[in-house]
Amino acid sequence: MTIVKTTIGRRSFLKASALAGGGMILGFNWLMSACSKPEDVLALPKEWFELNGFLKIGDNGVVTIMSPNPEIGQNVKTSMPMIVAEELDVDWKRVIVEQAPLNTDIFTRQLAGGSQSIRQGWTSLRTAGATARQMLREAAAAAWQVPVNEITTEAGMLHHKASNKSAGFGEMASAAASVEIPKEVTLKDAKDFKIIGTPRTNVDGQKIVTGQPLFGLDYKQEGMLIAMIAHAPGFGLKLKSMDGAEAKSMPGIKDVFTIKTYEDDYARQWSDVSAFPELVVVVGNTTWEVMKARKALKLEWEPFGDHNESYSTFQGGSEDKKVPGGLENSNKHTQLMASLAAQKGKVVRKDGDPDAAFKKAAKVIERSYTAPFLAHNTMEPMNFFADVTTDKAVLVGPVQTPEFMEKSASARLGLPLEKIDIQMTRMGGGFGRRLYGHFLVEAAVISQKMQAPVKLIYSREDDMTFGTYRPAYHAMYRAALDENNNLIAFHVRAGGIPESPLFANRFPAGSVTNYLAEEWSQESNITVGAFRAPRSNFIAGAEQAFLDEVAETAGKDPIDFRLELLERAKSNPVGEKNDYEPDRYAGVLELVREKSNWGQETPGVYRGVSAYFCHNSYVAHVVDLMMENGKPRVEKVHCAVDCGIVVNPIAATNLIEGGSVDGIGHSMFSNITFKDGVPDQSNFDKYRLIRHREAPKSIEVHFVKNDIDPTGLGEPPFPPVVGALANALYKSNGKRFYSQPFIKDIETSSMRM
């Protein structure tokens, strides 16, 4: 039992109800999904009563559940108003569930990143609820003149035993609205969910597969206009000269302009990373018209020099970001990354002598480690509706980022923040691409010179031309065994174009009395951004195949070798600042052991292992492989999970599922490289993904029950997979994959066969 203060007023909760009533309502009505007959369907209350920003009851029992965060495909909009359902005591076959409006003084961190929204959401997603449990309870002693600790609930049912009375919440909803709010409520043991924890499916599964409208592609306005953006062809170009005349002649057409998305002395938001900051736009009536006129730009580009941006940071300070001027190759890349890495790096973590246990080690095992630079690629394009006029901005579409943008459309249109209405529709996709919402802003930008609706639209060649991509990394690895084979020294000197993938204290830190951690970058005019578990998406995978290489070379199988490790970890830690617990770690990988029956050989199948601890869980993975025709082919995926408390089974089982596919499909095949600034690749005939024949025949997942907080999902999954992956192959011909994707050494290989 916990007890907890509320921290959210009565007017602050009726000012949320308030804006929860108005605005575009993607909702989904359980009771419509529920039910297979006409009859059994519920009729609507007529009449609401808001018992605080996260939900409103109701006269008949039907409760309205707000959910805060942005929904871009990890469930969220299902899982967060099933905790608040949870400590409501709701029967979930009566809840509706709408999109809560961005409201920052209700609502903390309507953010989707970093598989933080269920994490930072537990406790006042619960209180929400126990709050409002709290005031029905009140009600329904007040009514029946008891004390309130006599009252009990179930299912949206109050309850007094002692006399033998009953209510449904909506006949105490009118009462419960009135009831001050409590200072403090006690929120349920774990051992008494009875929502949390069981399988719910997607209360906007019905519409996504019959096609109703809930993406921002989907939305319309009459009177809106389509918007379309010409960007420089390469990183490192800006626009010389631009003639739209043709263009603006042709049918359909309203108006071809320049725009700057931030103008030059903007102090640019952490969210406002563009690397095309001044566009040619082409706003006409239909999309076809639009892009058959933007064929018809005359453009002239010529290079940028060396320049300066201010950004503030996600932590609320600022920093100058240095942007070079010059035309840069993927050729080059390498070769600087290969240099940068031959060079000593800057030291982050230094514990015990590696120098001098490196020099008696009896063997030295020295690896390097590649990743390319790669396109998020949504599956629904970038877009985003704007109708700004002279005292009001409403912009509808998918961003992960409302609050923050929020603030960027504000300073830019020159409104006051009060004035800016930003509307969350569900988003095609996203895992960090939407984080960045310059598309918002310029979608404004274009709306407020038209005076009119506009909706902006991106082709797949301008998002996977545009940047925000997953940086290039390179990262060295030396292990030094003595000659019982014990590892004594572990040092990673980790890099890229233009971050370090390098998180010191991460296991093996910790582990290994003389370890050694450095980190170099590159600057570079393309622009990168968070990609599914930056950083990590890459530097798990190069570690976890060392890892087992170094395993080899001392002769120990690669799970007892990684336990080896984590239990010294734990008995006898080195240094103070290791980010990870070794109970927890080596629990999944103990768990997909036993799950996977790892050690049981089967002709013709190949094993690797791999776990990683990232976004506050862990993760292990056992990747069984195939080879077809001379061709590898995954097989099947063990998964092992420690995420804390599973709120939803079938929403997390499908995280892990996506990012096991993700981290197997972009190690594989996917690549973005440049020549003079360009990308190589501009759409899917080109830039490689996984294809559906070429996924995991089937993905086994397991949970480690725990009553620990939730903890992040939608990236976790990701990173190990990539080490698994790599370490299969390597059983299947004897060859060490270094470089993704890893198909090109694959085709190579099979070339010279």
Second form
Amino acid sequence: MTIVKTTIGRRSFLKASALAGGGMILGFNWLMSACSKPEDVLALPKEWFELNGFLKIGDNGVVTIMSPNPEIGQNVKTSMPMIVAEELDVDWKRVIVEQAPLNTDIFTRQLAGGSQSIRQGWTSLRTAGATARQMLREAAAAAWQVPVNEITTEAGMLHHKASNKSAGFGEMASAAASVEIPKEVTLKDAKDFKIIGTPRTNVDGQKIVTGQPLFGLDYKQEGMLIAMIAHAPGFGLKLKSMDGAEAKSMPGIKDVFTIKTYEDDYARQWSDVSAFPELVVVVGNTTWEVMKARKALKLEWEPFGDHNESYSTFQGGSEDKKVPGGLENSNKHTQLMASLAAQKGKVVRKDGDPDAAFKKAAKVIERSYTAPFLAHNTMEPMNFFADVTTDKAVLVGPVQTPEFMEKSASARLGLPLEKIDIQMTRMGGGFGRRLYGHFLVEAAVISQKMQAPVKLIYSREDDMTFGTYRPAYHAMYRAALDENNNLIAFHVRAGGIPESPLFANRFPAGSVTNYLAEEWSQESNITVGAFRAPRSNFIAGAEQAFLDEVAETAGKDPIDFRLELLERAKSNPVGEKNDYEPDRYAGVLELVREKSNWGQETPGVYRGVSAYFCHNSYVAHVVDLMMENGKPRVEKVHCAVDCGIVVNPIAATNLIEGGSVDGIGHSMFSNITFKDGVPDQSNFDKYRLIRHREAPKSIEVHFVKNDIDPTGLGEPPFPPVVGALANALYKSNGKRFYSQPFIKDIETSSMRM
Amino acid sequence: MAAINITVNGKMQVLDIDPTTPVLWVLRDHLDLVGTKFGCGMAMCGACTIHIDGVATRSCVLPVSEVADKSITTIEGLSEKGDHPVQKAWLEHDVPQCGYCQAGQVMNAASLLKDNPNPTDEEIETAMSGNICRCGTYVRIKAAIKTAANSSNQ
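If the one shown is the form predicted on its own, what is the structure of the form predicted in complex with its partner chain?
Let us now look at the entire complex, which starts with that chain.
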């Protein structure tokens, strides 16, 4: 039994009121449990204490839970309300979940990113449910004149056994609204959960399979115009001249003009990344008319030189970031990364004396790994609706950072924050792309100019060539073994264009006496942004492929080798900042070993293993490859996951399957390459995303069972599968795969069999 | 502009429209049927899949002039109550994540099962390979198609 307080200091993060037509509403803060210590909470800005979640109990007993978090396919709209319903003790069939409209006066901290929604919401969601339940019990005790501790609840009903009295939650809801909010409430023991841990299907499932309007692209308003943009075809280019006369004369076209997304003196927020802040815009009545007219634009582009962009800092000031001029090429990137990797980088962590250890080593292994830029390619291209008038802006669409973009829109439109109303739609995928909401500002600027409601739509080409990519990465690893094949030193030097993928304090840091981690980076005018499991999406695969090779050189089973290192990290850790729990890390490896029957050789099946910890969850994969028509095909993925308590197993399993497919797909097939700044891939004819016949034939997911508070699953299943795939490819082919996408080397090498 | 008659979900529609307009945008912009999705505009992703006289077709590159007097079915008209065996199987297997591609997946799967009521795994994979799911729900899509096949065959 856990008792939690509903206040911190003198501040309460709950507030109850009666509903006008009968029933109660309880407001609460979804994210209060993001802070582990009361001092942290007290240090938070005042607005964080605003209520951002609501739980409504109607007099008919129907419970409505308003979910403020953006839904991008991670299923928070189902899984988070399950947590509230559990503690409230209500029948899930009588729960309605609504996406809360973004009212930034009330809902704050609305952001989907970093796989944090469930983790941060866990305690506050439970507290809200338990508080409402307690208030209902007190209302019933008062009505029946019996002690409150004799009132029990079950599936939306209140009972008093001794007097044989019962009532539905709805009957007591109005009275409960005037009960004083309890100072502390008792949360259920995990063993008593009835909803958490049981499979609950997507609350929007029926709407999705019948094609109901849910997404930003589906949003419409009377009199709405359609806008499309033309941006520079390549990075390092800007508009030289524009002749829109012909386009403007075409049927259905209202106007052709250029816009600046951000004013010159504006200090951008982190979420304002845009490679193309000057755009040509075509506005017309229908999408097809605008698409046709856009082809008639006569545009000339020219290279720009080095310049600065101003960014705001978290301390409230601003700093200039250099945007280098020049037209970049992928072959030059490859050479540049190799040469930078050959030089010393910035030392981020050093344990022991790596230099001396490498000198006395019996064997030294050195390998380098690379991965290209990637586009997010959400299936729903970037789009946004805007209706900007002189005194307010209504902005509707798919964005992961409404709270930040509200400020950008306010600054750009010259309207106060409270006049900016952002409403969120369901998102046709995010993967990090919709954290960067330039398209919201663009739509707003276009609407302001047209003095009309406008829907901005990107074509696939606009979307894929706009930048905000996953960076290109390089990692060089060295390992030293002594004569007994013990790992005595480990060295990683990782970098990228324009960011390093290094996590210096992650495994195997802490398990090796002599350890060195260095990083480097190279500036570029190609813009980048968070991409599902940022940095981990590359470094995990590189590290886990390297460890496989080291284990092989040491003559050890790859799982035993990792477990040996984890045992060292547990019993006698090196350094203090190790960013993982060795036991839980080992736990997923042991589970995947057992469930995949690791060690049992099946003819024609080639296996690779990998494990990684990121975004607070532990995941291990075993990938089984078979050859099909001379090509490797993933037959099966075995996956072991430790994310603490599994809130909704069917949705969790779906996310893990999807993350595994995503990791396999991107490392196998996808890349963005550049010639003179222009991306070679602009649509799915050249950009390969994994397809049905390339996907694993089956995926088996196993969870480590424990009562640890839950952590997220949006990102953790992606990174390790890349390593498991690379290791399985080696088994199938006898050749190691160092460079993503792996398909390039597969196509040029003859596979075994 | 030209006068074109098309039948969508059993209802005759009289349009005065640029005959080169792709059916996708006719549905979305002119007829308010937004269930059919825009994904790539070059028939490479399958998000815009509809049925023309019962056959799965990509609507984003199909000029409306070519479907005059033909019968179009969209996701909104696949079943009256949203209870087509494929739709039911999709819910049973909780297939969608973001959900954006799923209308196209469902329409493609329904067409596959009409032609081939009992597809093998390989036939499913081949038939569904034109429909990209960026969230990676392929394993569930395959399982749902098998469930739908079984329920239709009973």
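Just so we're on the same page, rigid core means the largest C-alpha set that superposes within 1.5 Å between forms. As the structure is a computational prediction, the values presented were derived from the model and not from experiment. Residue numbers count along the first chain shown, from 1.
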For this session: Take the rigid core as the frame of reference and indicate whether the C-alpha of E601 shifts by 2 Å or more between these two forms.
Result: no
Exercise. Once the two forms are fit on the core, has E483 moved its CA by at least 2 Å between these two forms?
Worked result: no
Problem set entry | Post core alignment: E180 C-alpha displaced by 2 Å or more between these two forms | yes
